[in-house]
Amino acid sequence: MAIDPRDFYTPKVLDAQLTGMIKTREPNTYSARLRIPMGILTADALEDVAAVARAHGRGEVYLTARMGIEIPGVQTEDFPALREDLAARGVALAGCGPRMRSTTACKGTVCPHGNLDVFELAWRIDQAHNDAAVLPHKFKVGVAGCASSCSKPQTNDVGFVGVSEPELDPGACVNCGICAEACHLAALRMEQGLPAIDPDLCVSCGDCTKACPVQALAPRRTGLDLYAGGRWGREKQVGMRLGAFLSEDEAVGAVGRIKAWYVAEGRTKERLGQTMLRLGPRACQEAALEGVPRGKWVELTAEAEERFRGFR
């Protein structure tokens, strides 16, 4: 990955940040939410967290469920120190409330499953559409380097899962079988000394394609699902796929689309998914996808509607 984490604490995102204070329990007391693109911090970065925890917190962190460091202990009357010592640090505060949070990613960039480099796609995302706009409510980005989603992408606002297409040459597969044990949802299995996939059991995870030992089975094509609609809390909603093997700059893209038009057409306190209910999928599907390529459409069928209702 071509990237330095150093990077992720820039002037900008300082500038914007600055509002990550989030109210606790006690009197007069805050814990300090820091961003933390990608759950990723060097060495350096935890020292220097440590050292602000000391001094303006309680000398402790928790770690939030998206990745992330709080701080906690921070009186009101610190809040100008605190900032002041973070911001010498390279270290930003996070968004709190109607904003776009810090975008998460699996570990797939050094996961043998992962079909590609989360951790630069989701730096690329962060760095594009993570700013201090005012939105209808908080917005989540999520993103998987494969079918696993162990970043579980779907209940983002917008994720992404990385997939891969597998494709067979029958002239170099030596009917070793590996490939059949490497599926987990028994998609593939051997016929006559070959491998024959189901097209309907297959969720395009490529574990076959990386398990083959002579390269026979090998990737067609890959990319990245875009799911859309997602939010877990007193109500939930698993994200609609809405799109199929985008490109990265596709993909980039889309979470800038997605978020104009949630902008433009979602009401204060309304998730993305309930704007998306309202006014229907297809007219987020419109938005987002503007100027892809048809076939990478996915065509919303009613069941995949009824199954994108929310629930409790």
The other form holds:
Amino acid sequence: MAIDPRDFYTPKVLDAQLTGMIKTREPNTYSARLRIPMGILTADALEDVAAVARAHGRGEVYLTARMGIEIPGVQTEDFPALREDLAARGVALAGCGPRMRSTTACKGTVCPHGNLDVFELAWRIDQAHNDAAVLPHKFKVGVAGCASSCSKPQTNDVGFVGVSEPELDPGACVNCGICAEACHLAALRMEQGLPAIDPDLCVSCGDCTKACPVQALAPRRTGLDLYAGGRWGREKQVGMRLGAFLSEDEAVGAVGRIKAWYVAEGRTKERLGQTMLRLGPRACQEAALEGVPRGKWVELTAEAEERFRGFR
Amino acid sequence: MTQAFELDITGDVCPMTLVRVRMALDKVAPGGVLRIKMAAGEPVASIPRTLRDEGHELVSLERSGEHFEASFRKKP
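What I would like now is the form predicted in complex with the partner chain, since the data block earlier showed the form predicted on its own; can you produce it?
Below, the chain from earlier opens the complete complex, with every other chain and molecule after it.
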């Protein structure tokens, strides 16, 4: 199939990119990307999507890597009708090109390991910040409910991980050792009949507090760790941890402040992680955590920055 | 005093561990005791928590080697 690369840069295609139209290798044919935050659709909306795919596509849908849906096989001239059809059914087209993407999330709201209502936070972030603004490059936000990071938030430009720090009530402990069984990283061991936690190994997943049958181990504090600058393209960077134990309000605010910093400082076609390397991660941290208590700022070590440099 | 129901799930893996606990619990009258022998690791990390969250009372918990034995009183 012959493609003229110039097609990608014509005004028509640029405009199309901004409205959920993804160019495909088939001539004059696009894929329509739908806006589906957290990958959640009602069954009724799913039927609407099916109807639109039959009417304007090939009767197929494509499940994307970001938990969304695309309708392939849409002809250019049919795109306005598809857009109207979707709008009438309350389904929006998604950001593509240099814009924010739909916010992804794990199932931490219902998962036994989750430390917060992940859907609620991801939805708040998406509602507050997923607008039509044109950015230097794509901009992705992901949320995970615990350190298992099933939604891979550290590969997003901004990522959050729900964390929970355990605290022991020695008088309530029955010395059963279940907490040590629940710890996947051997960060918690029974010593003289009581759990002892190695802070260097603990990732604040909270599994020990959840497993404790007598609630002798309970969360001292819970919150969100903030990662920034992740990306998973030809070059890869694992997001750098900038903040720890943020509140949900602080997390929602941090996305807006990082986005504003990125718009002000980022160069065209530069991902946030590259901007952070060019200007130093501290500059991004200062913008992200403005107004957040200093105790929640993660110390940015040379070693962490070296790891953040990325790889191919 | 009612007799305790006994269940050995040391040979089962998730999710059959919890499925068998639920099936056994169905046979226990409210207020009755279910005694479960389970392996260390994932079963003991999740089953006591699940039963606690559902309102059943942990009566006793002992470790014997690689296994745990836990008794629960079914919620009234």
